[in-house]
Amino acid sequence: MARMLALTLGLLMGLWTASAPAAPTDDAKAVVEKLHDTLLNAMKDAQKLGFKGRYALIEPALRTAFDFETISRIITGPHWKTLNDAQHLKFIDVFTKLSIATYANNFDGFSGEHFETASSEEKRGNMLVKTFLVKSDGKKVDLNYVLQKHGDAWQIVNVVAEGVSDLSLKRADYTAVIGSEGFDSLIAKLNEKIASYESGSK
């Protein structure tokens, strides 16, 4: 009969630690992993996948990892309250088109390298992943990751590399066209930088 009990809590101490939910760094922390085994794949693969073909390897990653919504309405300052529903959906896609297509021009080719991540913590509400792109060198890269909660999922808002963020930095840049030259503006500029990325790829 003892024997039967422990091997019956033996069983259901099993059950509840299989199923325990994962903690949210380690989640959010996988998140930005396997979007670099996405990228990674990208690089290895470079010169047979081309242009197109690392854009077409790299979207799907990107799409899932990032809230590119969020990013958008961050990005856009104050001028997002005054753009209507179809201006909102209008530069979602094409900022969400423009940074799949930068991934797919910046990670163009590989020489050994690999990243590695540091660690994981909350910040605020947020998860903050810290990690490297190590270069074949050895050289360090900090590529610091910001994510958010969107659903039942971490989702990335946020790029640190080197310390500078892209958030800010493209928050700064967007708001100045729209508040000088117009939405319209900013969208046709969007659409020129990825025509460049196409025209140029290799």
Second form
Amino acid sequence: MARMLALTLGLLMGLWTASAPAAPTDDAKAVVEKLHDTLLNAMKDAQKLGFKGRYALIEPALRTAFDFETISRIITGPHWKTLNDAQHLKFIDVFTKLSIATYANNFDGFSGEHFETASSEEKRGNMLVKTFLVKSDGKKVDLNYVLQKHGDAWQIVNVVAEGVSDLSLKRADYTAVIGSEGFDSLIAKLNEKIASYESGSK
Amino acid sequence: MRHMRTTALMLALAGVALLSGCASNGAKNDNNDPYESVNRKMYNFNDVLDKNFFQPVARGYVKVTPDPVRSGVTNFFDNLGYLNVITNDLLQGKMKQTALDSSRFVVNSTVGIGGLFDPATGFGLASHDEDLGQTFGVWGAGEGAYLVLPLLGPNSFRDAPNLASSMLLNPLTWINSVVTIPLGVLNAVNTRANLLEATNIRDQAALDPYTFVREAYRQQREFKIYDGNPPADENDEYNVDAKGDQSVLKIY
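Okay, that one was the form predicted on its own. Can I see the form predicted in complex with its partner chain too?
Up next: the whole complex, starting with the chain shown before.
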């Protein structure tokens, strides 16, 4: 009897410890929260760091948190398949740099904002992490992240701000440019944007 | 009397627009923009006017108007537009929200001194955003072809009838034009000022601003129709390799 009890308890304990490692929802949440921490640091030290300093701070965080390859495949739409490997690498490289430069440019000051994580749920194999950017006056901006699992890690593939999907906007915009002016022109335009952030920012 | 007739005419036109909009809303996998060439011309026209006139005016207004005054102005016009929200709550069958929004309107019109302040939010009566286009969406109408209207910008055949209903249900429409016109100008400038942040993002991020705005408009409308929770199959767009090219085109 005592043995049965011990066995049952042991099994239960086993089950309990087996389920103890973080659930995927927590893993995904942690990725987003870590990114938010870095962004807040960039905002708080914005003046001291300057654009270059913020870029350096944000770069590793963004490269880890985002899956730029998947993002690149999606936002180039049907054109991805017609591009060769060198063009794929070129696009991923330029787009990644543009993303980092955009964050470094936009998170350029701090006025009492903070991030809040509302929930994390699985949706068709993806993870949806809902958060808010809370401004100092209490106004909340909806900021939802969609993450996919690659190997062991969850990575962000989309940011949806107030219902507007960044992926979808970029896809419409970029495929329009590839369609009318070609791939090289798209790359040239993205490089122009990067240059304007570098020269225009403090 | 003349008001009534104009409004009736506008509603009739809107009805025609809606029907033809539904009729032309065939393919789901395109960008819903059969009139793109005309729309682009209108977009460019609006853009020139905006950059040279409305934007500078709005920036000047932001510069000289203290933040609390601007939010008072925004509250005031939001409150006047609230009868349209309540009507559409009702049309969408949201009974609880109809009651809450009616209370909100009463509280802000009285305690909030004609809507200048928004005490209702503090009392737990949060603001809602409903309009006739959303109602048609809830009723199952398709998006309707995308439209760029002179001065007003992005719209669609489904959403345009709201211009008539919001006008009809706005108390300002029914009072003397000596009051209506200057207030209308203030509303326009204040509205443009509130959009400066959004247009800054557009100017910064967009390669083709026309496409960018169209996409943002369509998505935001979808988001509003579903009150912030669009259906889960939207996520299909992320499965790049799953279904080949078809899935790639899905969110168009």
